[in-house]
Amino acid sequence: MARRKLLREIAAEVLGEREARRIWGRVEIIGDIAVIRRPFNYPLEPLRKLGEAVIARIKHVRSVWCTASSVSGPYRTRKYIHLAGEKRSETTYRENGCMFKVDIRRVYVSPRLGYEHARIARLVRPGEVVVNMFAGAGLFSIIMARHADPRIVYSIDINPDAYRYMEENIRLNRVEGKVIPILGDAARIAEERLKGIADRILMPLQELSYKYLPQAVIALRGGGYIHVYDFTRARPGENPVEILASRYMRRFREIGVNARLVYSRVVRTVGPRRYQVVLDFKL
């Protein structure tokens, strides 16, 4: 909290008020490395000058880069600006007891997702066997597998870099033999080695989430839980989970399965009513 405070305090002194209160939310710090979301089109000077206060107020952050795309692509990238301080996009990032080296320029990665991270987790029992169908550099698989007791985690990602970091992360939170990193394509993946084997499936990529949900049902024991984060528009008055939640029923209706929603919430908004929701599904 001291820490945001700060961040709206630096913003407000270089922008002024009104510009400010545009962008001090936008900005995330990933271990050492500050990243500004970039407004469409809003002009840069006004960006490397709060990139310059920022490395000069808060001691721990030595470089400062602003978003230039929106994640796309198979490997889930986005083009970034160099703005301040060091020009370097690899950091060492902690969260919930655990430590990740990533470099933003090539594997996602976002403090918004911490609190998704811990719940999830929470909610592993003991021996169970989970896929993480898009798993990135690795953070909900190793907090999984640090906090609670699975018997197995299949850490999958199409990403060459992320699976690189991946293995990197796993030696570094020493779960080596808990989290099994895989490299390829989920979908092909769950159908040809992990068919029938997973109590829980996470799927936290919104581009994938929906076409792959038949592949996921091949992966799970029977029945189980799956975990869906996928993005949705919502005018006002509407609910954007309900929006999702209908989407999804019917995908499962679709492929012959029973399943009832035991969780929702907007995880975050991502634009102007455009929202980032999970839907936690028993089957």
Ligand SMILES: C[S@@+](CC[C@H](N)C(=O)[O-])C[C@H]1O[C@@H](n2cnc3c(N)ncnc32)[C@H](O)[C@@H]1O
Given for the second form:
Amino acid sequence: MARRKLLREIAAEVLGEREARRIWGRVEIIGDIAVIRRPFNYPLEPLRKLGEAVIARIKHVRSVWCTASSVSGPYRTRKYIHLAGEKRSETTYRENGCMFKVDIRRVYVSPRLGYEHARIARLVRPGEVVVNMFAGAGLFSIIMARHADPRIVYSIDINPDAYRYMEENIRLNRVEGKVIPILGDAARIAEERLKGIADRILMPLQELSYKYLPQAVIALRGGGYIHVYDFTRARPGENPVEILASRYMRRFREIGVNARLVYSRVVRTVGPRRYQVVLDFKL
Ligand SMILES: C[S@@+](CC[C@H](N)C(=O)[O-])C[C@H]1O[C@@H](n2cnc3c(N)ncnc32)[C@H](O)[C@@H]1O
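Next block: the form predicted together with the ligand, after the form predicted alone:
Now the complete complex, all chains and molecules, led by this one.
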């Protein structure tokens, strides 16, 4: 990709070949904002210089930030340090033919989920009812509503900022009435308002997928699909997909339902021997 090549070139000019190898792959561009995932304790000065060079050389980038914490808290957000350009953290991000307004400091957003957003949209059959339990700014929900033909997508998030952006993104992408934003705790909403209605459930949050599995099952209309995103460690020789699949199969047995794993893959490596995995189950 031309932009990746240019980024690598800029990093090599500013930081030197050796440091550039460490840093350039950590730059992500979200709309007109570049974000550098800063290695622990990495000095800020060279990153500021890199930020200035990115602004000067990559035309549409207006603002550069680096991460100052890992993703944390119930809303799965991070702290950031401003490096260069406009001190603005809100942007419009384009992905899979849709537009998303987001504030990187207020809502979770990751271009690295782009493949999964498109993959899930391809699985949705016309007329399906879908529940997205951890919707963020609405990316999975809106992309499937634009590219597939679900009857309705209930799109839940507990973060009021994510809910506000999701509402705006529903309007921006003209999927009002198809994607229904809901603010609140996904377990409570599934149990109290969405019992027995869904053909497909999305659970894109590693911290709660396992815990909220019973409520996901409650929201299903008999059989259907549950897509689980979770993290695991795996030692050399161990298969992260197998580790998580057997953990979830045990969980389904505890709940008392029959589930079959129909698809799985490692979505990305998130640390030394730590992986994000997606598991698609058919019940
Ligand atoms: C990893 S992000 C979702 C990313 C989003 N699906 C995407 O593709 O961009 C997880 C989301 O779950 C939300 N969340 C956390 N706890 C929740 C809960 N109990 N009920 C509903 N949403 C919750 C967070 O606010 C966050 O927006």
